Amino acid sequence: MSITTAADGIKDVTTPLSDSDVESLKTGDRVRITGVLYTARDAAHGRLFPLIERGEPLPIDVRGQVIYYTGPSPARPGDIVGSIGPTTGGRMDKFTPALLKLGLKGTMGKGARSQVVKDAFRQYKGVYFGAIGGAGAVLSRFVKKVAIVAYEDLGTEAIRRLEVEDFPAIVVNDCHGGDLYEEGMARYAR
């Protein structure tokens, strides 16, 4: 198991994961995730799912892995990477049960997902991890190594795979149909 949990209460996650590290994770677990992410925005998603519909090799290996909605900004000299902010998962939604199905075990963004994608997750076994928004040049910090594997003339849309250590993140939808959104607005509700 690639999951354990700290003194401090937050799960400690070391990807690739498997169906029993997802099974693990519960709505509104705070994580650290330490190992790879891929990078994908729109544009990588839209060259992605033509191949998945012809049956043909993808440009990385998704099993196991978890995708980060985030197009990176250029680093400055000497830094790693630029601000890594997270986008908007919603926008990935018409791609995420093709990628689920294929074996991606986490997704990573900002705001809410469909319930197409919320049952894809308990289908396939999969986990929509939230990123902090307007806190990208504070998560760069995190990030160890990043190299563009894939549809480089996309720039920033680029797949790139990033080395990360600690990557600090919250479990938003898990695999047993839990939405952190809709459990914590119903706790305000009058």
The other form holds:
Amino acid sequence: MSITTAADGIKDVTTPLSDSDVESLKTGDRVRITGVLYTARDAAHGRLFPLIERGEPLPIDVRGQVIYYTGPSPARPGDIVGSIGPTTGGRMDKFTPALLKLGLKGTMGKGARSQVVKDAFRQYKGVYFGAIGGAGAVLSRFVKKVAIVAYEDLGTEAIRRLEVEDFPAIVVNDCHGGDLYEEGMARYAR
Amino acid sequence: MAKRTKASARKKGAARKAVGPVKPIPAAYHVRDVHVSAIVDAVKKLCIDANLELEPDMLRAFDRALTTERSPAGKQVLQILKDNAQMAKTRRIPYCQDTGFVVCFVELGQDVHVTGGALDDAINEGVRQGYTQGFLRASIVTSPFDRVNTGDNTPAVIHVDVVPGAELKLAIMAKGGGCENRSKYTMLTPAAGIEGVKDFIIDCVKTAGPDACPPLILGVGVGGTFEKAALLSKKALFREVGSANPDPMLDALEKELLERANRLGIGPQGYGGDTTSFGIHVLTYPCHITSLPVAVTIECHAHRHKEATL
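If the structure you just shared is the form predicted on its own, then what does the corresponding form predicted in complex with its partner chain look like?
Whole complex next, starting from this chain.
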């Protein structure tokens, strides 16, 4: 079990994740993620997808992993990484079910996902974490190590392996059909 | 007699001038040379500063929202955004990793003579130097179809207005992609009227939802033609957030729209709350008797803009 609830009510999540880890996460849960995250956004997904369709191996083993939708800004000399907040998750909707089918457990970004993706979270036991969009400077502090693992020619859109510690996020879509955006809006609409 | 009065009143009310005749400008101006190197340096600095230091109007908007936001999650987001602005400034890390598409509005005095090269080249060189030397992200692809990154965030989107005078004003915005993707245009009929315009704007906030990084700022252009409305919607974003529209009618419209937007419940980051928008800025232009164009540029809370006058 790689999820424990701390005294402050925040769930400490250590990657990789199992089905039962994902099942224990509920929409609205605040989490701190420690372990490995892989970055991938539009262009990297665009390269992974044809490989999946052809049944070819991917440059990363996605089983149990979490993909963070981000393209960091360049690191200043002496820094580990530049600004590293999330990009809009919905643009990856086309690709996400296929990755979940391969065993991907988590995705992290900002913004709403399609019903097809939400259904895939249920079917394959997946979760969508929300990181705070536009808080890239603050979020950079939680990244301890960065290495490019595929598609270096894509620049900021290359696949990077991040080692993070206590990376703050919130569960937006759990594998039980919950949606933080819908619930939050309904609660505060006047 | 009464008939004639009525007829002349109708005649008087039948047309209203939107622009006057040519105003004479005293011939005191001399052509002033501005070398491209000054433009390069200015644009470079504007790009770096915009991405590292939020303008005070945004910091005040965070503080105001912290006093009114009911949602604990929303409050926490606002506090983190404040911290993020502070960290970006002190640690020289961009506020957001999406350091934007540079949109540059130039007000070129008609008595300015740009020397040493082309104005557009100078602006793009400033962007190139700012983004590479400032450790800002390169987010622009050469072609929308082959999508190969240009590597230095060039080119900028440049709009030039020629104005009276001998100054050159540069206003840049580092425009984020996620929010830009939620910008919208519609051509309403005159019959749809102001209520139609209001409903469209509120609908834009709804469809932007959590995707565009709320709290949002909306730039709205109403009137003109298809492209004029879009241009006004970008320009409107340069007004100070929290300031009143100089036109009382538009000011009332903006306040009503802001109130409606913030009742939607989307809240900071879409986690639910009262702060969905920090401001809605409207600019208008005369339009054709058949048309009621409305353009809405959606801007995220990472509202990065700076200006310089040479």
